[in-house]
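So this first bit is one chain, no partners, the form predicted alone, shown in structure tokens.
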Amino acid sequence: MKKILVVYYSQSGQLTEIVQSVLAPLKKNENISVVFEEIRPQKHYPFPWSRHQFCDVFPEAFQETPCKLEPFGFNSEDEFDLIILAYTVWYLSPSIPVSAFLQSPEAQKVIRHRPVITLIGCRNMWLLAQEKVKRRIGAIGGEIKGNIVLMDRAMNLIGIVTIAAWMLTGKKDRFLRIFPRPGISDRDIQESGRFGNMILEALSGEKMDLDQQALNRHGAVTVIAAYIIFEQRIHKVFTIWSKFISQKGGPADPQRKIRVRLFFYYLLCAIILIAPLATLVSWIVKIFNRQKTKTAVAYFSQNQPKTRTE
């Protein structure tokens, strides 16, 4: 019998729905044992967020600073045939609880020398978060065999508005009754079971064999070229802001409250003024650097980490 460990953290519940849908075909198979491990932070992250809470987690999320976690339910000494790591993206990084898991002694034991599939549920920007996950998994001796990404299909600026409304109110409704519903569509979630069937087929042999290109032909990964440049530029700005806020203390420290508030106003300005211009510039750069863009899209569409020369 093949044994799979599924590790995930879902704040809003949407990622839990995705995990259950993707894993449905494997749960039904009598030759597969699926162990679900929901990561539990010792200090709960609320949903919906308050404005301050949403901005206050930024430095630690971006810098991959781990939080304290409740003890895991799985046995890290068990021999799993596959690890599935499902995560959401917080500020171009995996969520803080997932970062904490990847830095835990248990993750180092259970992932080492084992195949890993990453499963991402996000708005639209996941490229650099996945780079951080690749680095963490590679450093502890795991090997990413597949990546599956489910995204909000709304246009960038519309998605910013709808996701913000959802995160701050907890209501997954059409904002002002004119915007689309936020998040990943119910249809995309329901149809994600096709990836579970592909994973099941890959597990049927003696050694797991999963082809990322085959996954991509079924919609597992779609790299939007303009977001490559967009994310890289945002990453540089976030580096400056995260250091600026962290200089005044850790999470919820009153001394950094003013700087967190300034970051909120920066985000508002970026959404209203900078994002539209940056999106336009990214599209222009993509057009005039076709070969470089093509190479970057090919890289982010697979699972190999960058070499030092890249």
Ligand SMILES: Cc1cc2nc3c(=O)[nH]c(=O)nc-3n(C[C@H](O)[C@H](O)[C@H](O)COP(=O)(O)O)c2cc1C
Given for the second form:
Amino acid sequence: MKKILVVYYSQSGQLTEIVQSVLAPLKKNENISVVFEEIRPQKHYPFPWSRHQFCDVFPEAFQETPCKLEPFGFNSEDEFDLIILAYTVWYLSPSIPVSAFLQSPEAQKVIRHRPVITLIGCRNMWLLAQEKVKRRIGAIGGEIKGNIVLMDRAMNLIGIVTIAAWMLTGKKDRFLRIFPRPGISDRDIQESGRFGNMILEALSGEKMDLDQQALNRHGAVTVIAAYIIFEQRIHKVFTIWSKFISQKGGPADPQRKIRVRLFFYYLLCAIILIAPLATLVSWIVKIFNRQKTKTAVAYFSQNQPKTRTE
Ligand SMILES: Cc1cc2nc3c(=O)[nH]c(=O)nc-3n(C[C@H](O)[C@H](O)[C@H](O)COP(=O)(O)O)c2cc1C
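Could the form predicted together with the ligand be given as well, to go with the form predicted alone?
Whole complex next, starting from this chain.
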């Protein structure tokens, strides 16, 4: 009997649907037992978000500052054959509850010397979040054997508008009836069961053997070259903003209210003015730096972390 631990945190339930779809073939198999662990923060994160709350979580999400979690249901002494870590991205980082899990003593025990598969459900910017997760899992002594990413297929700017409307209203509807439905398509979620079949096959051997390239041939990871440069640029600006806001206090501190509001206006300007320009610049850089771009795409399509910090 093979044992799998699935750790996840979802607000709207979108990631939960993905987890259920991927795990469906494994749950049906009588030689596999699956333990689901839904991470529960002690202080609930709102959904839908108010504009202020959405921006106020930014510094801690970006800096991977953990929140307090309710005790886990799984036994961290158990030796699982595979850990599946399903997470969403908050500000180019794993969501705060997932960061908290990765920094918990229980994660250290349960992940050490174990194969891990990461399963991401996000809008479209996950590259640098996965770098942070790679580093954390590597530091604990786990080994990422596979990465599966499901994302919104809408164009970047359209995706920003539709996801903002969804996050701030809680309604996964077509914004103003002219925009596409936000988030990951139902079809992509339903079809993600194919990855479960591949995991099942990999688990049937003595040693968990999953090939990222094979996963990628089935669409597990698609790296959009322009987003590499885009994310790296945003990351630099976010570093400055997160320090600027945290100087005034921790989560929900009234002292940092003005700075959080300024950050909101920055985001607004960035979306309306900077994003289209940056997209254009990223495409141009991509054209002139073909070899560098190719190397970067290859790097983000696999699971080894960089040896030096970026
Ligand atoms: C505060 C916040 C920040 C987010 N930042 C990003 C991001 O940087 N990149 C991205 O692709 N998606 C981002 N998203 C979208 C989430 O990754 C995710 O797709 C969405 O919240 C739905 O997840 P759920 O299953 O928890 O409801 C963000 C969402 C929230 C709430």
